[in-house]
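This document opens with one chain alone, in structure tokens, the form predicted on its own.
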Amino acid sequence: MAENLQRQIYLLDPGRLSQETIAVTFAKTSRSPLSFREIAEGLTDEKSAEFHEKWVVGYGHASVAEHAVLHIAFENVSRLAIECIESNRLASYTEKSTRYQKWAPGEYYVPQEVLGEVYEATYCQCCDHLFQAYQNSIEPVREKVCERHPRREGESDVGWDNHIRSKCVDACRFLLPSAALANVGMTVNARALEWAICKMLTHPLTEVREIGLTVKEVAQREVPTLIKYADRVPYLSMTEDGLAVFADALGAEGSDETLRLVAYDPDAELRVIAAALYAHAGCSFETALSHVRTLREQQRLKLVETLLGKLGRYDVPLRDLEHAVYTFDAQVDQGAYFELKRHRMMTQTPQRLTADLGYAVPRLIAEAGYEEAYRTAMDAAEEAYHTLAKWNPHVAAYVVPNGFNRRVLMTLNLREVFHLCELRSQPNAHFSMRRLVLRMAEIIREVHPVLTAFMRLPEGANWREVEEEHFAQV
């Protein structure tokens, strides 16, 4: 083999090239014979922005911006400009967590609407009372969850503290409004944060406005060319509003049923048996459906105990999962939804954060005697929320606490299914996504029993349980 054959694999260094150069290089390898190295050689940074401002703007080739790749850091904006921040699939994001942190009072955002407003006392006073209430239920929660949860022999201070500290704001964190400030750690492609860019300027909020021309410039520094035509898009906000206005004729309403399966394809798991056999035979993907029709029970349960049975504790299904698909209609505590969306391989179509659909009480919050100034603190952030709606429902969605309820409707694949449920199952996740995936596993394993029964959940959970040992109310 020539030596110039010979296989090389490394990186491109960031701190010499640029990242628009970086996708330039990897660009060129379709039409050039050259190695990485030298075509990043001839490349300069006024020869990058040429070829982006030609080949990437001017004709559409959009998945070259794909090669450059951001790290942003947002930090001091609110969890409800999160949502927005959060919203883009082909993105990783770490987050300052409720569970793990404590707030401090006055870490709250006031918008720039309110400011100067009627409403801005209205807004200002909620969000110190639910704060206060944060600070004052910690102490009485944390005595509660020491007396269950004695030190163990040998542990720590530092990892006896941890261990109670999570207990104890698992709860508290109901009180906390969306207004409350967090910082997010935010990886993403170019064409990507172009997009999400756009999304942050045509939104209502001006907070998250400015936040989409805070990024716009600060990433700029770094792909000056990929994202300068990022800009408000009309068509967004005039479709939300259009939507907006028909959906009055519905109404609203409550529900006791807090996740319900809406849709499904009864045929589903013979879909994925003949899609795994598929892809290792020669023949029409009808062809293997109708063959897998014509097995016995026995057959298929062979055919499943391959395709799933050597999975490993951290293995990942097979694709083939994906060909089942599920839509959930779900209402969850906003504290929940905030961990939901994380999973941005499903489809998640969330309504608009409202006090509406009432709240939830953690159980521990009662048994440590706080409940009475619990839910003076939640009833005021309704009132409070009611008030501010009539004037801006946008911004009145700050105040509301994690602890009110809201609804989501999620299409997911099995794989996902999978990874979700196994992942949100397990004892140290938050109970309230335990509750949630544990009756997701549950209404999945009604329609299709042959493939949910491989999901590696922990032996003899059950969200009923979960909902009757965390909540006094849901």
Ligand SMILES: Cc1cc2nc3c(=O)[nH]c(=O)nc-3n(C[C@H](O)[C@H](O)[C@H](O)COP(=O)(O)OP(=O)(O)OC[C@H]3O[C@@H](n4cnc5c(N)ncnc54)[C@H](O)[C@@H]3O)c2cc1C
Given for the second form:
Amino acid sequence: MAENLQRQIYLLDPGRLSQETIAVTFAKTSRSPLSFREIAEGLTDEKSAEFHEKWVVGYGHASVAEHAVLHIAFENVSRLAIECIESNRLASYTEKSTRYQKWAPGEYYVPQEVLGEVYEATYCQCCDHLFQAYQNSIEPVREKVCERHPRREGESDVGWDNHIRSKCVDACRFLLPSAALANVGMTVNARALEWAICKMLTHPLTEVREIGLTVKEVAQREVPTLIKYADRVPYLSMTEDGLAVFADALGAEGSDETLRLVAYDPDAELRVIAAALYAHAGCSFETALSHVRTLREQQRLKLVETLLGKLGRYDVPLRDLEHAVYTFDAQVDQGAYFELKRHRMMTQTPQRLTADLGYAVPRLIAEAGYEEAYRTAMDAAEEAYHTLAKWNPHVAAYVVPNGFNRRVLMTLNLREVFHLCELRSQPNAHFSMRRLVLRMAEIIREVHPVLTAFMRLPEGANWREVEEEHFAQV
Ligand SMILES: Cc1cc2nc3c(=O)[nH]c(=O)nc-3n(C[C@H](O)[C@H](O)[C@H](O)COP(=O)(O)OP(=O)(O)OC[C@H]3O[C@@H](n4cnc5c(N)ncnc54)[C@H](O)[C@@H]3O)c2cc1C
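Having seen the form predicted on its own, please provide the structure of the form predicted in complex with the ligand.
The next block holds the full complex; its first chain is the one shown before.
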């Protein structure tokens, strides 16, 4: 075989080539017969910028920008701001965990909006109270946890401490307000980043808009052309303001039923099975579906066994499962929502964070004799929230602790259901998430028992038991 026809696989070196040059190198393969190395050798940063101005910005060939990737470090940003930072599906994140780390008094954000206002004292007193209550809760809760989980034979100091600490802060974190500061690392391509910056620059909170400006500034050093035009998007702000006016008539409404399946297709299992067959047949989808409908139950089960029966522990089910889609209306504590939002594959429509839907009380807090102090802090936060919300509901959300309930509408496909429920039902997952996903699995199993029988959930796990064991109040 001629040398130029030999297979070659190699990395373009980001230490030698700028991100914009790497993106152009890949883009040019569309029309150039040269190798990537040869294309890259012919480029300079200036030539790359010109290319992007012409093709990405001028002609809208925006996918080229996906080949430029940035790693952005955010430090000391509020958890409320992180909601916007992490609202992008096509990006990757790792953040400071409320499950493995503790927050010290004063580690919270004071927004520009409140500085010098009559509400500044209300805001700071509320956050100080919550942080103090959080701090004070750790020791009694820890004693209770140690009593229940004595050190296992041979367990090291570090191992035992880790084991105890996460159980302890899993309960205490309900007191932390969303003003709590955290660090987050984000890996993102320039195309997704441009829209992420647009969203930040249009956000109602000053903190997020400031973060957006800084991200734009630091990212421009690496990809000067690709995010140059990121700006406020009036469509976003005007639409949200307009919708809020219409929604005003509806008010806030809590629910005893914290998870409701509000939309699904009863035939979805058949459609998934038909789609799986379709891939290997030569017929139309309608023919495949009619065929599946005519199968006897035993034959259909055999087919499903073929589709899902060989799943290994770490295998991902075939994409055909994505043809079954479910919409849930959920009410979860803010701590759980913060974890749930990281599941990027599903579509989520959260309501604003408020103190209108009541709060949960972890059983451990009650059993540690800390319930009264907990309720005093949570009630004070609720009062502070309402005082602040009359003035600025966006800023008021900063004082709402993790224990308060929040509503979120979720639409997800069966493949994501498998992933979410399997991952978050494990014994090491937070109990708020385990309760949510085990209930979700139970509800979906009722409507679609055949495919969901293959979900790899922990033996005997049950959301009612999780709720009973971990919540004194939901
Ligand atoms: C025990 C535990 C501890 C955790 N600790 C922390 C922590 O300390 N800090 C923290 O920030 N997070 C933590 N997380 C959250 C975790 O890192 C994930 O962000 C979260 O669970 C969402 O999972 P996911 O990315 O698999 O799900 P989804 O976003 O729902 O994605 C579903 C699947 O799609 C694929 N996928 C989606 N996006 C990509 C992508 N960009 N590249 C490649 N594949 C992709 C993957 O197969 C993924 O499993 C923890 C999670 C668990 C279960």
